[in-house]
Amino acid sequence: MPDQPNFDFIARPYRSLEYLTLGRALERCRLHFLPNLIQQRRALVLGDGDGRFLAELFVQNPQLVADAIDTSATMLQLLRQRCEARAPESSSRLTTCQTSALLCPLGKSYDLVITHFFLDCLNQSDLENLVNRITPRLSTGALWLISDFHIPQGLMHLPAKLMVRSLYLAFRILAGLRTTQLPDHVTPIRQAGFNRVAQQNRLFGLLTTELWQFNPAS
(Lines of atoms letter the chains of each structure in order from A and count residues from 1; the text may use other names and numbers.)
(Lines give C-alpha, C1' and ligand atoms only; values in the text may rest on other atoms or scores of the structure.)
Protein backbone atom coordinates (compact mmCIF):
# COMPACT_ATOMS: atom_id res chain seq x y z
CA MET A 1 0.00 0.00 0.00
CA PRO A 2 2.52 2.62 -1.18
CA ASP A 3 0.08 5.54 -0.93
CA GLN A 4 -0.78 4.81 2.70
CA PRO A 5 1.06 6.39 5.65
CA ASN A 6 3.28 3.95 7.54
CA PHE A 7 2.80 4.07 11.31
CA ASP A 8 5.00 1.04 12.02
CA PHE A 9 7.96 3.26 12.93
CA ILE A 10 6.08 5.07 15.70
CA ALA A 11 3.82 2.22 16.84
CA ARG A 12 5.84 1.14 19.89
CA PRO A 13 6.75 4.62 21.22
CA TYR A 14 3.31 6.02 20.27
CA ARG A 15 1.86 5.93 23.80
CA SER A 16 4.89 7.69 25.25
CA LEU A 17 4.83 10.31 22.50
CA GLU A 18 1.14 10.88 23.13
CA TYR A 19 1.63 11.35 26.87
CA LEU A 20 4.56 13.69 26.33
CA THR A 21 2.54 15.85 23.94
CA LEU A 22 -0.91 16.09 25.56
CA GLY A 23 -0.71 14.00 28.69
CA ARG A 24 -3.69 11.68 29.15
CA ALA A 25 -6.16 14.01 27.43
CA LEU A 26 -6.50 11.80 24.34
CA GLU A 27 -6.93 8.72 26.49
CA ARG A 28 -9.69 10.41 28.49
CA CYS A 29 -11.43 11.31 25.22
CA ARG A 30 -11.33 7.72 24.06
CA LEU A 31 -12.70 6.35 27.32
CA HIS A 32 -15.32 9.01 28.09
CA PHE A 33 -18.28 7.20 26.48
CA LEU A 34 -17.09 3.67 27.26
CA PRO A 35 -19.99 3.07 29.72
CA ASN A 36 -22.44 3.76 26.86
CA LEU A 37 -21.15 0.80 24.81
CA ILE A 38 -21.86 -2.21 26.99
CA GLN A 39 -24.98 -3.25 25.03
CA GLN A 40 -23.30 -3.42 21.63
CA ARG A 41 -22.48 -6.81 20.14
CA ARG A 42 -20.49 -6.30 16.92
CA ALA A 43 -17.98 -3.49 16.41
CA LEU A 44 -15.99 -2.13 13.49
CA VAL A 45 -12.83 -0.53 14.88
CA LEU A 46 -10.80 1.65 12.53
CA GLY A 47 -7.32 2.85 13.43
CA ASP A 48 -7.39 2.17 17.18
CA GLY A 49 -3.61 2.27 17.19
CA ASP A 50 -2.03 0.16 19.92
CA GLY A 51 -5.41 -1.06 21.17
CA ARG A 52 -5.72 0.66 24.53
CA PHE A 53 -9.39 1.50 23.96
CA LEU A 54 -10.45 -1.82 22.45
CA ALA A 55 -8.81 -3.74 25.29
CA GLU A 56 -10.87 -1.81 27.82
CA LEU A 57 -14.02 -2.24 25.75
CA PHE A 58 -13.52 -6.02 25.70
CA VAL A 59 -13.24 -5.99 29.49
CA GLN A 60 -16.37 -3.88 29.97
CA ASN A 61 -18.41 -5.67 27.29
CA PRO A 62 -17.68 -9.43 27.42
CA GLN A 63 -20.27 -10.17 24.70
CA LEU A 64 -18.68 -7.94 22.06
CA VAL A 65 -16.90 -9.22 18.95
CA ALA A 66 -14.86 -6.80 16.86
CA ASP A 67 -13.23 -6.35 13.47
CA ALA A 68 -10.14 -4.13 13.83
CA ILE A 69 -8.69 -2.52 10.69
CA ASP A 70 -5.35 -0.74 10.43
CA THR A 71 -2.70 -0.21 7.78
CA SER A 72 0.08 -0.81 10.32
CA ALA A 73 1.06 -4.41 11.03
CA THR A 74 2.89 -3.35 14.19
CA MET A 75 -0.10 -1.44 15.53
CA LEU A 76 -2.31 -4.48 14.96
CA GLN A 77 0.21 -6.73 16.70
CA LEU A 78 0.26 -4.41 19.72
CA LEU A 79 -3.54 -4.17 19.66
CA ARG A 80 -3.97 -7.92 19.74
CA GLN A 81 -1.36 -8.35 22.48
CA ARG A 82 -2.96 -5.67 24.65
CA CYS A 83 -6.46 -7.06 24.16
CA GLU A 84 -5.36 -10.59 25.05
CA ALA A 85 -3.50 -9.31 28.11
CA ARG A 86 -6.54 -7.41 29.45
CA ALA A 87 -9.18 -9.91 28.28
CA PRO A 88 -7.57 -13.33 27.61
CA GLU A 89 -10.71 -14.71 25.95
CA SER A 90 -10.73 -11.85 23.43
CA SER A 91 -8.59 -13.84 20.98
CA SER A 92 -11.76 -15.59 19.83
CA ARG A 93 -13.71 -12.33 19.66
CA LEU A 94 -11.24 -10.28 17.62
CA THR A 95 -10.52 -10.28 13.90
CA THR A 96 -7.77 -8.03 12.55
CA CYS A 97 -7.07 -6.94 9.00
CA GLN A 98 -4.08 -4.99 7.76
CA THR A 99 -5.38 -2.77 5.00
CA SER A 100 -6.97 0.59 4.30
CA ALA A 101 -10.38 1.27 5.80
CA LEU A 102 -11.50 2.06 2.25
CA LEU A 103 -10.55 -1.43 1.07
CA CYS A 104 -11.17 -3.73 4.03
CA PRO A 105 -13.78 -6.49 3.76
CA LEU A 106 -16.70 -5.67 6.03
CA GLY A 107 -18.98 -7.92 8.01
CA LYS A 108 -22.69 -8.20 7.31
CA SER A 109 -23.85 -5.99 10.16
CA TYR A 110 -22.40 -3.81 12.91
CA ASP A 111 -24.05 -1.97 15.78
CA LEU A 112 -20.93 0.00 16.71
CA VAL A 113 -18.23 1.90 14.79
CA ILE A 114 -15.18 3.29 16.59
CA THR A 115 -12.84 5.89 15.09
CA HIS A 116 -10.55 7.46 17.68
CA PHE A 117 -8.22 10.05 16.15
CA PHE A 118 -8.55 8.33 12.79
CA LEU A 119 -10.83 10.46 10.63
CA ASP A 120 -8.28 13.30 10.83
CA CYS A 121 -5.94 11.09 8.77
CA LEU A 122 -8.36 11.21 5.81
CA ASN A 123 -8.99 13.90 3.24
CA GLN A 124 -12.58 15.02 2.70
CA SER A 125 -13.21 12.79 -0.29
CA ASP A 126 -11.92 9.66 1.43
CA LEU A 127 -13.91 10.43 4.57
CA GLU A 128 -17.13 10.76 2.56
CA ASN A 129 -16.36 7.51 0.73
CA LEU A 130 -15.75 5.80 4.06
CA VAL A 131 -19.09 6.94 5.49
CA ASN A 132 -20.91 5.77 2.36
CA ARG A 133 -19.11 2.42 2.51
CA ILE A 134 -19.84 1.72 6.16
CA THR A 135 -23.43 2.93 6.41
CA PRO A 136 -25.08 0.04 4.48
CA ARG A 137 -23.52 -2.43 6.96
CA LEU A 138 -25.02 -0.79 10.06
CA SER A 139 -28.12 -1.86 11.94
CA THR A 140 -30.70 0.75 12.85
CA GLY A 141 -29.72 2.37 16.13
CA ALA A 142 -26.02 1.61 15.64
CA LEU A 143 -23.60 3.92 17.42
CA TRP A 144 -20.56 5.65 15.93
CA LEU A 145 -18.00 6.84 18.50
CA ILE A 146 -15.65 9.54 17.19
CA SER A 147 -12.75 11.22 18.97
CA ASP A 148 -10.77 13.82 17.10
CA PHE A 149 -9.01 17.13 17.10
CA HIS A 150 -11.12 20.24 16.65
CA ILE A 151 -10.39 23.89 15.99
CA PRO A 152 -12.75 25.95 18.18
CA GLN A 153 -13.77 29.55 17.76
CA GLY A 154 -12.77 32.29 20.16
CA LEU A 155 -9.49 32.68 22.04
CA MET A 156 -8.37 29.11 21.41
CA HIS A 157 -8.85 29.28 17.65
CA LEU A 158 -5.30 30.32 16.72
CA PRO A 159 -3.46 28.17 19.33
CA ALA A 160 -5.53 25.14 18.28
CA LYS A 161 -4.89 25.81 14.61
CA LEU A 162 -1.14 26.02 15.23
CA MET A 163 -1.18 22.85 17.32
CA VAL A 164 -3.06 20.87 14.67
CA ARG A 165 -0.76 22.16 11.94
CA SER A 166 2.28 21.11 13.99
CA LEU A 167 0.86 17.63 14.55
CA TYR A 168 0.18 17.16 10.84
CA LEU A 169 3.76 18.20 10.08
CA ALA A 170 5.11 15.75 12.67
CA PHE A 171 3.09 12.85 11.27
CA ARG A 172 4.10 13.77 7.75
CA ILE A 173 7.75 13.47 8.78
CA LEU A 174 7.38 10.37 10.97
CA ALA A 175 4.76 8.39 9.02
CA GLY A 176 4.38 9.96 5.59
CA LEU A 177 0.84 11.23 6.27
CA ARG A 178 -0.29 13.40 3.36
CA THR A 179 -3.38 14.93 4.94
CA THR A 180 -2.81 18.56 5.97
CA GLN A 181 -6.11 19.74 7.46
CA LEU A 182 -9.01 18.43 9.48
CA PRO A 183 -11.85 17.14 7.30
CA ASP A 184 -15.50 17.88 8.04
CA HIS A 185 -16.98 14.66 9.42
CA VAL A 186 -20.20 16.19 10.73
CA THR A 187 -21.84 16.94 7.37
CA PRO A 188 -21.43 13.52 5.68
CA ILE A 189 -22.33 11.63 8.84
CA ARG A 190 -25.51 13.65 9.30
CA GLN A 191 -26.37 13.20 5.64
CA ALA A 192 -25.97 9.43 6.06
CA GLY A 193 -28.70 9.35 8.70
CA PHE A 194 -26.86 9.84 11.99
CA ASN A 195 -27.86 12.08 14.88
CA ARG A 196 -25.31 13.28 17.41
CA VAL A 197 -26.61 12.17 20.80
CA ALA A 198 -23.72 13.23 23.05
CA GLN A 199 -20.52 15.27 22.89
CA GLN A 200 -17.68 16.10 25.28
CA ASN A 201 -14.92 18.66 24.60
CA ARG A 202 -11.52 18.87 26.30
CA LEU A 203 -8.55 21.24 26.37
CA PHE A 204 -10.75 24.27 25.67
CA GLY A 205 -12.23 22.61 22.60
CA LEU A 206 -9.03 21.28 21.02
CA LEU A 207 -10.27 17.71 21.52
CA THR A 208 -13.77 16.38 21.02
CA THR A 209 -15.40 13.02 21.52
CA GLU A 210 -18.84 12.43 20.03
CA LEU A 211 -21.45 9.69 20.07
CA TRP A 212 -23.66 9.43 16.96
CA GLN A 213 -26.66 7.17 16.45
CA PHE A 214 -27.80 5.75 13.11
CA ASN A 215 -31.48 6.45 12.49
CA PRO A 216 -32.04 6.33 8.72
CA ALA A 217 -35.25 7.80 7.35
CA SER A 218 -37.87 5.12 6.76
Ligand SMILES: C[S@@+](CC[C@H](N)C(=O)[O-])C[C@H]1O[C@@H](n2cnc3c(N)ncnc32)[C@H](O)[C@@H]1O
The other form holds:
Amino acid sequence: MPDQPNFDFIARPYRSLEYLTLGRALERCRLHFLPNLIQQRRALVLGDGDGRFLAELFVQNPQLVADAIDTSATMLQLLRQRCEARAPESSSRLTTCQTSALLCPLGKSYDLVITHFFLDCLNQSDLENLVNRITPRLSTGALWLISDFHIPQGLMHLPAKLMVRSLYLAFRILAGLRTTQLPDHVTPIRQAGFNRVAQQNRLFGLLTTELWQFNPAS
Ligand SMILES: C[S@@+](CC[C@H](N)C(=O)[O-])C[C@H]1O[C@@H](n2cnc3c(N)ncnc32)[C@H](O)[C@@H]1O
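Please could you give me the other form, the form predicted in complex with this ligand, since above is the form predicted on its own?
Okay, now the whole complex, with that chain kicking things off.
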Protein backbone atom coordinates (compact mmCIF):
# COMPACT_ATOMS: atom_id res chain seq x y z
CA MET A 1 0.00 0.00 0.00
CA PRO A 2 2.50 2.62 -1.19
CA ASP A 3 0.26 5.70 -0.73
CA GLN A 4 -0.81 4.73 2.79
CA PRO A 5 0.89 5.94 5.96
CA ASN A 6 2.85 3.28 7.80
CA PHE A 7 2.41 3.26 11.57
CA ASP A 8 4.46 0.06 12.08
CA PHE A 9 7.52 1.98 13.20
CA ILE A 10 5.71 3.84 15.96
CA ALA A 11 3.23 1.12 16.91
CA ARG A 12 5.13 -0.16 19.95
CA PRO A 13 6.15 3.20 21.44
CA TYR A 14 2.76 4.74 20.45
CA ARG A 15 1.21 4.45 23.92
CA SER A 16 4.27 5.90 25.69
CA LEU A 17 4.52 8.74 23.16
CA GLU A 18 0.85 9.52 23.70
CA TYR A 19 1.20 9.61 27.51
CA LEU A 20 4.32 11.78 27.21
CA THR A 21 2.65 14.37 25.01
CA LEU A 22 -0.97 14.51 26.23
CA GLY A 23 -1.05 12.37 29.35
CA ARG A 24 -4.27 10.38 29.80
CA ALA A 25 -6.47 12.89 27.96
CA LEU A 26 -6.84 10.81 24.79
CA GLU A 27 -7.58 7.70 26.81
CA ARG A 28 -10.32 9.53 28.74
CA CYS A 29 -11.80 10.65 25.44
CA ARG A 30 -11.83 7.13 24.02
CA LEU A 31 -13.43 5.63 27.09
CA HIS A 32 -15.92 8.39 27.88
CA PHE A 33 -18.88 6.88 25.99
CA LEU A 34 -17.96 3.23 26.54
CA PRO A 35 -20.94 2.67 28.92
CA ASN A 36 -23.25 3.72 26.03
CA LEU A 37 -22.04 0.84 23.85
CA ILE A 38 -22.99 -2.23 25.82
CA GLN A 39 -26.17 -2.98 23.81
CA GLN A 40 -24.34 -3.02 20.48
CA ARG A 41 -23.69 -6.38 18.78
CA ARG A 42 -21.60 -5.86 15.66
CA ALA A 43 -18.82 -3.28 15.44
CA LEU A 44 -16.65 -1.92 12.66
CA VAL A 45 -13.47 -0.58 14.27
CA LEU A 46 -11.27 1.54 12.03
CA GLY A 47 -7.66 2.45 12.85
CA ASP A 48 -7.90 1.46 16.52
CA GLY A 49 -4.11 1.31 16.71
CA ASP A 50 -2.78 -0.86 19.52
CA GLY A 51 -6.27 -1.96 20.56
CA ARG A 52 -6.57 -0.34 23.97
CA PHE A 53 -10.12 0.76 23.25
CA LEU A 54 -11.34 -2.44 21.59
CA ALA A 55 -9.96 -4.61 24.42
CA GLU A 56 -12.00 -2.60 26.94
CA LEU A 57 -15.06 -2.72 24.72
CA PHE A 58 -14.82 -6.53 24.56
CA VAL A 59 -14.61 -6.70 28.36
CA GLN A 60 -17.59 -4.39 28.90
CA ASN A 61 -19.70 -5.91 26.12
CA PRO A 62 -19.33 -9.71 26.06
CA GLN A 63 -21.92 -10.08 23.24
CA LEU A 64 -20.04 -7.94 20.76
CA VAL A 65 -18.27 -9.19 17.64
CA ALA A 66 -15.96 -6.81 15.78
CA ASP A 67 -14.18 -6.30 12.47
CA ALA A 68 -10.98 -4.29 13.07
CA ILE A 69 -9.31 -2.67 10.07
CA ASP A 70 -5.88 -1.07 10.08
CA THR A 71 -3.14 -0.50 7.52
CA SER A 72 -0.46 -1.30 10.12
CA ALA A 73 0.42 -4.99 10.64
CA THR A 74 2.17 -4.19 13.93
CA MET A 75 -0.78 -2.22 15.27
CA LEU A 76 -3.09 -5.13 14.43
CA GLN A 77 -0.75 -7.60 16.11
CA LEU A 78 -0.75 -5.48 19.29
CA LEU A 79 -4.52 -5.13 19.08
CA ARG A 80 -5.05 -8.90 18.85
CA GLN A 81 -2.63 -9.54 21.74
CA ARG A 82 -4.27 -6.91 23.92
CA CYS A 83 -7.80 -8.12 23.19
CA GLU A 84 -6.77 -11.72 23.92
CA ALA A 85 -5.12 -10.67 27.20
CA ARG A 86 -8.07 -8.59 28.44
CA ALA A 87 -10.88 -10.80 27.09
CA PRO A 88 -9.44 -14.31 26.56
CA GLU A 89 -12.38 -15.54 24.47
CA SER A 90 -12.21 -12.52 22.16
CA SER A 91 -10.32 -14.26 19.33
CA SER A 92 -13.57 -15.91 18.28
CA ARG A 93 -15.30 -12.51 18.30
CA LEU A 94 -12.64 -10.57 16.42
CA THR A 95 -11.80 -10.41 12.72
CA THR A 96 -8.84 -8.28 11.69
CA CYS A 97 -7.94 -7.06 8.22
CA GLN A 98 -4.76 -5.28 7.28
CA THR A 99 -5.86 -2.85 4.63
CA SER A 100 -7.11 0.69 4.18
CA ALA A 101 -10.50 1.56 5.61
CA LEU A 102 -11.25 2.94 2.16
CA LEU A 103 -10.81 -0.49 0.56
CA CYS A 104 -11.60 -3.06 3.24
CA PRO A 105 -14.30 -5.68 2.74
CA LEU A 106 -17.32 -4.81 4.87
CA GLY A 107 -19.67 -7.14 6.70
CA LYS A 108 -23.41 -7.26 6.09
CA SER A 109 -24.63 -5.01 8.85
CA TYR A 110 -23.06 -3.11 11.74
CA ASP A 111 -24.72 -1.34 14.65
CA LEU A 112 -21.52 0.37 15.80
CA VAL A 113 -18.61 2.18 14.12
CA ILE A 114 -15.55 3.26 16.10
CA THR A 115 -13.07 5.85 14.85
CA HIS A 116 -10.85 7.21 17.61
CA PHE A 117 -8.25 9.69 16.35
CA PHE A 118 -8.48 8.06 12.95
CA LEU A 119 -10.57 10.39 10.74
CA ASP A 120 -7.81 12.98 11.14
CA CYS A 121 -5.56 10.65 9.07
CA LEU A 122 -7.86 11.23 6.06
CA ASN A 123 -8.25 14.14 3.70
CA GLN A 124 -11.73 15.59 3.12
CA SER A 125 -12.52 13.62 -0.01
CA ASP A 126 -11.37 10.29 1.49
CA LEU A 127 -13.42 10.98 4.60
CA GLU A 128 -16.51 11.64 2.47
CA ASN A 129 -15.89 8.43 0.49
CA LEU A 130 -15.54 6.52 3.75
CA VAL A 131 -18.84 7.85 5.13
CA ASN A 132 -20.62 6.97 1.86
CA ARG A 133 -19.07 3.50 1.85
CA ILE A 134 -19.97 2.62 5.41
CA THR A 135 -23.45 4.09 5.68
CA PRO A 136 -25.24 1.46 3.52
CA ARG A 137 -23.86 -1.24 5.87
CA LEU A 138 -25.42 0.25 9.00
CA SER A 139 -28.64 -0.70 10.68
CA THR A 140 -31.08 2.06 11.63
CA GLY A 141 -30.14 3.40 15.07
CA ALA A 142 -26.47 2.36 14.66
CA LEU A 143 -23.97 4.42 16.65
CA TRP A 144 -20.75 5.98 15.37
CA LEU A 145 -18.27 6.97 18.06
CA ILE A 146 -15.77 9.57 16.87
CA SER A 147 -12.91 11.04 18.87
CA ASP A 148 -10.66 13.61 17.28
CA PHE A 149 -8.64 16.75 17.58
CA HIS A 150 -10.51 19.99 17.13
CA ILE A 151 -9.49 23.63 16.77
CA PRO A 152 -11.78 25.68 19.02
CA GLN A 153 -12.56 29.38 18.68
CA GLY A 154 -11.40 31.89 21.31
CA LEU A 155 -8.24 31.88 23.42
CA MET A 156 -7.33 28.28 22.60
CA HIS A 157 -7.56 28.80 18.84
CA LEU A 158 -3.89 29.58 18.20
CA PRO A 159 -2.35 27.12 20.69
CA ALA A 160 -4.62 24.36 19.34
CA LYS A 161 -3.68 25.22 15.76
CA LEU A 162 0.03 25.04 16.62
CA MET A 163 -0.41 21.78 18.50
CA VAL A 164 -2.31 20.14 15.62
CA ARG A 165 0.27 21.39 13.12
CA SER A 166 3.12 19.92 15.22
CA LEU A 167 1.32 16.58 15.52
CA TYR A 168 0.82 16.40 11.75
CA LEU A 169 4.51 17.20 11.25
CA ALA A 170 5.51 14.46 13.71
CA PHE A 171 3.23 11.89 12.01
CA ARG A 172 4.55 12.94 8.61
CA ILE A 173 8.11 12.25 9.75
CA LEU A 174 7.38 9.10 11.77
CA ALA A 175 4.62 7.46 9.74
CA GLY A 176 4.63 9.16 6.32
CA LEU A 177 1.15 10.62 6.86
CA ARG A 178 0.36 13.04 4.01
CA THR A 179 -2.70 14.70 5.57
CA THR A 180 -1.94 18.22 6.80
CA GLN A 181 -5.20 19.53 8.20
CA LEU A 182 -8.19 18.27 10.13
CA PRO A 183 -11.03 17.23 7.84
CA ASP A 184 -14.62 18.23 8.61
CA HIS A 185 -16.50 15.08 9.62
CA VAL A 186 -19.64 16.89 10.85
CA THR A 187 -21.00 17.96 7.45
CA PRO A 188 -20.73 14.60 5.61
CA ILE A 189 -21.89 12.55 8.55
CA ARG A 190 -24.96 14.78 9.04
CA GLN A 191 -25.72 14.63 5.32
CA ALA A 192 -25.54 10.83 5.50
CA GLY A 193 -28.36 10.76 8.07
CA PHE A 194 -26.63 10.87 11.46
CA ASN A 195 -27.61 13.00 14.45
CA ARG A 196 -25.11 13.88 17.15
CA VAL A 197 -26.63 12.52 20.35
CA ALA A 198 -23.80 13.33 22.78
CA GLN A 199 -20.51 15.20 22.84
CA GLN A 200 -17.73 15.76 25.36
CA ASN A 201 -14.81 18.18 24.93
CA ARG A 202 -11.47 18.02 26.75
CA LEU A 203 -8.33 20.12 27.06
CA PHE A 204 -10.24 23.39 26.48
CA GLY A 205 -11.82 22.04 23.29
CA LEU A 206 -8.64 20.60 21.73
CA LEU A 207 -10.16 17.09 21.96
CA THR A 208 -13.68 16.06 21.20
CA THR A 209 -15.49 12.77 21.52
CA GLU A 210 -18.88 12.47 19.88
CA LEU A 211 -21.61 9.87 19.67
CA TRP A 212 -23.64 9.94 16.46
CA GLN A 213 -26.76 7.93 15.71
CA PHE A 214 -27.89 6.78 12.27
CA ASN A 215 -31.51 7.79 11.69
CA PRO A 216 -31.76 8.04 7.92
CA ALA A 217 -35.45 8.93 7.82
CA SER A 218 -35.32 11.81 10.35
C1 LIG B 1 -3.27 8.21 14.87
S2 LIG B 1 -3.45 6.47 15.01
C3 LIG B 1 -4.82 6.35 16.11
C4 LIG B 1 -4.81 5.06 16.88
C5 LIG B 1 -5.93 4.89 17.91
N6 LIG B 1 -7.24 4.81 17.28
C7 LIG B 1 -5.95 5.98 18.94
O8 LIG B 1 -7.04 6.32 19.41
O9 LIG B 1 -4.89 6.46 19.32
C10 LIG B 1 -4.17 6.09 13.47
C11 LIG B 1 -4.37 4.59 13.23
O12 LIG B 1 -5.05 4.42 12.00
C13 LIG B 1 -4.32 3.57 11.13
N14 LIG B 1 -4.57 4.08 9.77
C15 LIG B 1 -4.13 5.23 9.20
N16 LIG B 1 -4.65 5.38 7.98
C17 LIG B 1 -5.45 4.31 7.76
C18 LIG B 1 -6.30 3.90 6.70
N19 LIG B 1 -6.44 4.61 5.58
N20 LIG B 1 -7.01 2.76 6.85
C21 LIG B 1 -6.91 2.00 7.98
N22 LIG B 1 -6.10 2.33 9.01
C23 LIG B 1 -5.39 3.47 8.91
C24 LIG B 1 -2.89 3.65 11.59
O25 LIG B 1 -2.14 2.51 11.23
C26 LIG B 1 -3.07 3.79 13.10
O27 LIG B 1 -3.20 2.55 13.72
